[in-house]
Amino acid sequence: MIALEADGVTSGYGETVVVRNMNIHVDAGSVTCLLGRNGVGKTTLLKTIMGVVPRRSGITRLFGQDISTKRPYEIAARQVAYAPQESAVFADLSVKDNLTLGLKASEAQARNVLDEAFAAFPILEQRLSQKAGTLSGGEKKMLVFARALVRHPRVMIIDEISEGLQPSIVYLITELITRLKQNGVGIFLAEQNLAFAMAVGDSYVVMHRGTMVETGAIEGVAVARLEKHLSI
């Protein structure tokens, strides 16, 4: 089953076109990796799918339903979780409030959310009352990922989560993504860390200058082939 789909999507900022005629699909229970060096339009594509950047043409679908005109909060309400590259936390709120903000939950449900986050990233429990803006860069990334995780998404859109993280945390996130796949979650992952992408991914799309230049299955693909694209 196709969980997430972009069909001929073009988008950009003002007069500038950044993404041109992109086609992707993400199956439920699998990871599609969006590969490419900095500045090729990966983040813009993810933000377009989430409704943050307006489309100029094309269609985005969630489990076959057109979400092209939906606003970000409407897309999120359909159990789509977004973990952005820029470690977007609510800086003046505590770690606890960042994790529970927006949840219509009882105290017991809120406690379950926190327990899930701490099970994934124990360091966050030690930072529970700390303002999120004072966390380290790596801790902010963990908070962003945990905040997406505890929403129990059907689809996750993740932007370069491994950047700046120590290897032990990258390994932990690898395990978490593997578990999400096993639970049927479809994951669209933009990455430059090729080793991480190949460890978690099932298929790949290579992006260059705003458009797709190659796609295929990760299993059996030559590492050198993908490295070439990342060094263009």
The other form holds:
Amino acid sequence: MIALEADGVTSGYGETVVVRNMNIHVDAGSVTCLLGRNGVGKTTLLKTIMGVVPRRSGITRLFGQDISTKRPYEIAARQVAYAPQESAVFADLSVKDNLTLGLKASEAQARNVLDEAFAAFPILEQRLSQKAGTLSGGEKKMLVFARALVRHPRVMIIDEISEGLQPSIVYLITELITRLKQNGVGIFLAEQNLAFAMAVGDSYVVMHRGTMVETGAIEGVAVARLEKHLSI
Amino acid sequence: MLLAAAILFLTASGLFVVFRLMGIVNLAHGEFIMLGAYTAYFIGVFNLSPWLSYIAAPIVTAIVGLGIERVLMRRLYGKIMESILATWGLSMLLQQLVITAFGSMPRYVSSPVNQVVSAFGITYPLYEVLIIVFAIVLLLALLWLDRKTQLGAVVRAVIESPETAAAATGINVNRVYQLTFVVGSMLAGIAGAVIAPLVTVTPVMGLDYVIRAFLAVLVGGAAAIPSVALGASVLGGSESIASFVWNPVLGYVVVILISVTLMRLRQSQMR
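What does the same protein look like in the form predicted together with the partner chain, given that the last one was the form predicted alone?
So here's everything in the complex, that chain up top.
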């Protein structure tokens, strides 16, 4: 079953077209990796799917339903969790508020949400009342991932989560993604860390200058073939 | 002095909540204060309890604010220059509507309490003491709302990154903007009703308040509600002293001089 689909999506900022005629699909219970160097349009494509960047043409679908004209909060309400790359935590808010923000949860439900987050990343429990802006880079990434996780998504859109993370945390996130896959979650993962992408991914799409240049299954693909798209 | 600071804080708080979240300078804020004062006046005309005006005024301005947000403001989010021009036009429109409907003659509102209280050998009108107490309660209530509630967290998240708030946490950012504008209108309405017994109510009364209120927000730094209270205390207090020592015109000059000096000082510290 196709969880997330982009069909001929073109988008950009103002007059500038950044993403051109992109086609992707993410199956439920699988990870599709979006590979490419910095500045090729990966983040813009993710933001277009989330309704943040205006789409110029093409259609995006969630479990077959057209979400092209939906607003970001409407897409998020359809159990699509987005873990963005930049400005991803609310620096002025506590870790607790970052995790529970937007969840119409009672006190008991909020406690469950926090327990889920601590089960994934125990360090967050020690930081609970700390302002998110004071966390280390790695802790901020954990918070961003945990915030997406506790929304019980059917689809997860993740933007370069492994960037700048120490290997032990990357390993932890690899395990969490594997578990999400087993639970049927469709994951669309923008990455430059090829080892991580190959560890969790099922299929890949390579982007270059806003367009798709290659796609296929991760299994059996030659590493060198993908590396050439990521090296400068 | 305390009364001047309290009135300035009351009139600035609504302007602040809108400016802080949306970056919009609502030049029609003074007209919401005026509408609140007119509501208090009509409560008196119909011989209803003057206390009712503190409930009716924010309801009236909330309804007007909601209508204006739907028709005008939602088209101006993120457009600073356009919002200044549009709210300036809105300010004139509201003034003219009130002049057309009720005329331009001055109106007077009687105070709900006429007793006086004495402390340290000085006698104060009780109503003025109640205004100061109300300003302090409002400050504490806004602080609690901002720091201790989920709504406050949502507003602070939207201030920090509306994009992330919407996409990563599912917050309806436009709804937050709408709610904030309505709350700002309500605060202006209640400020108008509170100050009405102390001033002459006219269709153009708002202009004077919006300028001082905006200066208080800018002097305070527009970062958090206590900074607005501080800005209001500094400006309201200094205007009050200068007006007492010299005259009200020089009092106003002092306000502008202090505002410019403090803003320049902060700019140089930020560099």
